[in-house]
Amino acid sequence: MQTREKKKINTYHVAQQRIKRAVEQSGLTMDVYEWLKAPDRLVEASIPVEMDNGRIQVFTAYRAQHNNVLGPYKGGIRFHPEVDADEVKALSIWMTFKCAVAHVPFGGGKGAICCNPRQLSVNELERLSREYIQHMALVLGPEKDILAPDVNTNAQIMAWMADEYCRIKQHNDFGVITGKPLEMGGCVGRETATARGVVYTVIEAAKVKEIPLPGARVAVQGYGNVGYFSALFLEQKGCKVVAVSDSGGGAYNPNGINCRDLLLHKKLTGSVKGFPGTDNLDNLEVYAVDCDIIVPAALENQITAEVAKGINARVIAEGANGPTTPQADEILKEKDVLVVPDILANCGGVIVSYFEWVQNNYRYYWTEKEIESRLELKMTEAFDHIYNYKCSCEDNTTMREAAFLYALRRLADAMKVRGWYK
């Protein structure tokens, strides 16, 4: 049932529906919807790469540029075997709204390569990364479109991409990509920025729901960068991480799981499943455990209607993009679960990417303490903006609806003043 529901969901159509509903709720003209319902540009390329065995393999690659009314396009690039054009377009839309919520001067973009990085050698990954830039360089630039890491990409891949772009331009222009290594103008704290942002919103949401963080029970789906650091930072705040799952399965212990030890187990075995002292779970069973806070940190459409029915948590902070389906949203709304939406909860990554971009442009770099302080301030302000906006709306307005309405108003005002619609 869960698998069938997820397969029939088109994330691009979901994003469009959310925009249309926000336009209707806000009373704005449908011209605003027409501007925002589709990306300004979608680039699709076939990228030939010489493999280690000497043969050529062709990969399909994408770059979606949604809307740049607030600034240059900005968004990550993911490597995943099931990615398609509609997913990339949806993610670019969410980035536009995320930047508007976070008050950073960027528009939304997103990129992807349809591949399984686990089946590629380091040399093949490097050639693929460089070829992507070769094919996309004309539409990229620090004032055009800025890349960043996403699912299955990291600082090393960003370094290869940035180096290739600089070779093409024949001068260093590191601001074209964020999430780079420190040696190439990267920003201290960037690796943990998305997770820190999630935790700052959890802190604020816990205040709203009157949940004391010391002793609060947490479940996390996904144990990559965002999932691990979210769990670790919440553990450091006194929370008890009771359940974690990844693509290989899950681990559950009502008395708590040591996050660092669990990561070591995952590195050794490939999954959190089978961690000593825990009971095994299926990937989605993590949502049904008895807990106070859930952090979805995997892929889209994980919390379906069926999954939502079994959720007992009072707060969900979406570390992943689009983890909750519209049908599930309605169920969670009825259950009075405070869902901190992705365009708010996980915007810590784009905020610190903005800091990196600013530092690259100024050639002046802040300390990690300064970065964390600035991030906490912007995340707390963003949560307050959205929660206060929610409270000013109808009683049944959710945080997601409030976030879309708030971001929509900022985008619509900017488009109107620029003369994009009357």
Second form
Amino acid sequence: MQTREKKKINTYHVAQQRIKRAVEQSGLTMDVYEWLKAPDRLVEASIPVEMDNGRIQVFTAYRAQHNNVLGPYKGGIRFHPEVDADEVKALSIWMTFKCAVAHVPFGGGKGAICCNPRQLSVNELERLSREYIQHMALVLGPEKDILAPDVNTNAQIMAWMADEYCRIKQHNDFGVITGKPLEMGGCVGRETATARGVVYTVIEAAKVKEIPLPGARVAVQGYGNVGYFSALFLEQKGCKVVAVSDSGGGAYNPNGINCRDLLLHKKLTGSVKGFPGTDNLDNLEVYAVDCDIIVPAALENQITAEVAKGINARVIAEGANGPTTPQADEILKEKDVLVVPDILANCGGVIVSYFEWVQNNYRYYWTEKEIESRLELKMTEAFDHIYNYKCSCEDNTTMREAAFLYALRRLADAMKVRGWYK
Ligand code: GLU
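Okay, that is the form predicted alone; can I get the form predicted together with ligand GLU now?
To see the whole picture, the full complex is given below, headed by that same chain.
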């Protein structure tokens, strides 16, 4: 049942539907939908890479540039064996809306390479990353389109990519990529920024729902960068992390799981499953445990209608992009679950990417304290904007609808004043 429902869902169509609905609700002309329904450009490349055994393997790679009315295209690049053009296009749409919600002067873009990074050696990964830039350099640039990490990519990969770009340009132009290591113009706190942002929205959502954070029970799907740090920071706020899962399975303990020890276990065994003192769960069973807050931090379309029916939590903060299907949204609305949507909950990453880009452009670097307080301010402002907007709309408007409407208005105003539609 699960697999069938998930297979039917085309993430790109979901993203388009959400824009269409927002345009209809806002009363704006359909010209706005015409502008936003598809990316400005999709670059698809076949990337030949010499493998360690001397053979050539060709990888399919993408960069979708959705809209740049508010600033250069901006968004991460992911490495995943199942990624396709429609997924990348959808993710680029969400970046446009996310940057508008976060009030950072960027548009939306997304990149991907169809590969299984676990099957590649370090040298093969480096050659693949550099080759991607060789194929995409023409459409990238600090004023054109700026990359960042996403699923299965990290600071090291950003360093290889930025270095390759600088070699092509024959000068250092670090602002072309964010999420770089500190040694080459990275920003302190970028690695933990998405999770910190998620936690700021959990704090605000918990206030709305009157859930005291100390003792609140948390479930997390995905234990990569966003899942792990979200769990850890919530644990530090006094929450009890009761269930965690990843693609290999899940771990459950109603008395709480130690987040750092769980990460060590995952590093040793490859999964959170089988952590001593916990019961085994399936990946999706984390959604059905008794808890107050859920942080989805894996891939798209995980919370289907079936999964939503089993949810007991009162708050969901979407660390992942697109984890909830539209059908599931309806069920969660009926259940009065406060869903903090991806384009708000996980915008801490792109906010600190913006700080990194500004610092690269100015060649003037801020302290960790400055970054943290600016992030906190921008996240709480973003939450307040969207929550107040929701309250000013019809009674049953969700946070997701409010976020899309709010972003849409910002985009439409900018397009109008630039003369993109009358
Ligand atoms: N990949 C992250 C996201 O989906 C970060 C994007 C960025 O920093 O540009 O929001």
